[in-house]
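Taking the form predicted on its own, here's one chain by itself in structure tokens.
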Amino acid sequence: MPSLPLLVRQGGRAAALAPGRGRSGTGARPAGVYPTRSIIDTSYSAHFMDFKRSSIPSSMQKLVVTKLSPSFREAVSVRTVPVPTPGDAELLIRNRFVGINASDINYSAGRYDPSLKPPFDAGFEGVGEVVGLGLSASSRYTVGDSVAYFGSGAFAEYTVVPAKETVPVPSVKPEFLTLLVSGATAYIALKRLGDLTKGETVLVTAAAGGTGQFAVQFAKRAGCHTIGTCSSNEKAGFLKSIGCDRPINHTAEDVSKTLRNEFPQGIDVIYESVGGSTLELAVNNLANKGRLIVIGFISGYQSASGIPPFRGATLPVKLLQKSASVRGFFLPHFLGDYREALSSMMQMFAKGELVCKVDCGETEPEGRFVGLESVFRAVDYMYAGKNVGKVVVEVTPAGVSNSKL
């Protein structure tokens, strides 16, 4: 069986080579013998690799973990590499926006997969345009389609992603990016582990952050009384705007005292992402049959161990006395729920029923997070607790080509 034509670059564009022919494609043919049509002919391939008259460059930048460290700046380097070519069932995506997650530094520290050794690519989620695709992937997508994805290697100007792991979106908006990890975590965790009942009280820690904003809204949609901790009056105002019944600015009031005074019967469900002393406070304020969902412990991620100190010697007693429970949630363990969650959230957003707050660092002295190298600033910004909503970096502004040809 003859091999399929090979797509190669010629002058920044792609050209198809039929089997048994050289690059020039010039050579006398016997009379009456005509070349077969390539599956990807020259006219199509020029469009295939030349989206909106912006030739795909031969090289690009991406962020690579070159050293295991909880310090993102120490662990990650900017590398110039060839732009990858999509395989048969893959898409080549020009990233427009990428999302920053607290777990980015857990990944760069090698905590998720100890067998993974540097160098490896960084970044979990992106949204952008399809600028190249394989033959079987073309049954679902075409050049110019807007897609979002949740997978490794997002911190790059271009990323190759299996078509089956992408989600079509109406447009390249950063709001869709907020749903991929942050929104999905809140949606699935509360649905599967929260067992929410109308009239219950729900406490969300770091409520004005990327995932906290969604936990507040989903708890409110379930008919619960929502409480959210935050670190500024600005964040408290944002929480009120998305329906939080009782924002608590922990820099201005004692959270433990507030909870004891205003909610003496305890809290039914706690969505907790800070860890350490905040986790201790959460345990101490659980109601009878309360459910504490641990989705992370960001207060310890920058330490050598990645785990903040926690005084848990009396935890079994406290849980037993209240018939309460502590439940851990890690999104990759619930991928069977992912499609439904994403579809539901996108419908809510389209109907104006879900706020997807994005923070691109507009108030920063150095300006918005634009360009791949600003990922470092964005990570620092999030860990300084400055963000209101999901931290997002604009990798490639609309209408701007990063062609080097």
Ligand code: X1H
The other form holds:
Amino acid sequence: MPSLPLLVRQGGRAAALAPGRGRSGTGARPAGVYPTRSIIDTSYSAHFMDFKRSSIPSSMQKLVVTKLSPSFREAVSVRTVPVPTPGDAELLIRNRFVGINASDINYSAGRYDPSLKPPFDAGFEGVGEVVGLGLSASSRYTVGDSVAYFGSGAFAEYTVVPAKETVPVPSVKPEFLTLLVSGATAYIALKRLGDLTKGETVLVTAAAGGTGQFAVQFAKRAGCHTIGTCSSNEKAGFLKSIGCDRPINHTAEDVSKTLRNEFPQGIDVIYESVGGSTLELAVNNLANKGRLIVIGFISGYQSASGIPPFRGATLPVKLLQKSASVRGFFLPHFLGDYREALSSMMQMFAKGELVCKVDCGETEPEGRFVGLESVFRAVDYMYAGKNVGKVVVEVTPAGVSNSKL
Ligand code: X1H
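Please move on to the form predicted together with the named molecule, as the form predicted on its own is already shown.
What follows is the whole complex; the chain from before opens it.
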């Protein structure tokens, strides 16, 4: 790929910024036929200086939803497009790591926003380096900064993101990426909807997954007795290592029986992301005044409706009998809690008090998830229930554009 210096100072004179292409521009052109372009400094500010000699290519790859389908491979194509230009309040981020979420296929199926018509960009979260930025964004950032973000269009080599939707991070580590959606979901959902009291019991389903691992740790920190379901002994071992008091491998143990035997009073708080029969089991094992938090229902996402079968006719009776409640949690509705959640989790991580387990598919026969194309494999891997921790794809290797010369 041809590359060019990020910044071209035009004789030290201020020049107009090239018009922002934003995050659209999905029209494909064959690779290698782009005119070389420069991001032009609009000010005399050093913020635009490419002091680390970083360079960006003129074209890049990204994943685009071209057809609505819950099958990620059917819905999504790889496109070669020009690297977008950041607008005034935006950053151009070179994505180093991107996170896989169960809802990537809800998004590709058009469930998030039914008015959104393909083509549109895929991917919810990334961490990388600032390689370009607009003038007002330069009050907070400069080229070379490490940054994480939660927003659309992350499955790309470069993404333009409004600076206000980003979080500065101390370095480009995949661990920071685990906090953006998965960690924040567990933190905010348990804080706002869990109403946890010391000594209560908390059940986390899919506990060794991307968000489950955090729910276990935050419930433990709140002084609760933690129970986690998972699908292998390896995952049960991981759960033990992060403080889960009672891991249950559901492939080896009957979860309902274990809960009834060991927790006859029922469970106070359930963090539930599987849906279907797992949700039924959860409802049936709630304690009096129990709170069940619906984080998602992954067991249904691959189907046409996206909703797993659920025998719900008796739900009102069961809730009434136990004065129990079921509450849904959707992260974008809780953005007022987001910054505090992130800074608190980052402090815990820095102090070594929070395990952020990352799974890049190291044990896969085809190898680690490296390069944008491996997003497809990574989605399949998660839906096969193979991951321990957060599934992360390394989009670009370290130090290509920001080599410390
Ligand atoms: C505006 O509120 C929403 C909420 C959820 C808009 C879209 C959704 C959505 O697509 C999701 C979703 C999002 C996040 C998450 O962690 C889980 C889920 S499940 C889901 C969905 C699945 C199938 C449907 O038929 C509809 C929504």
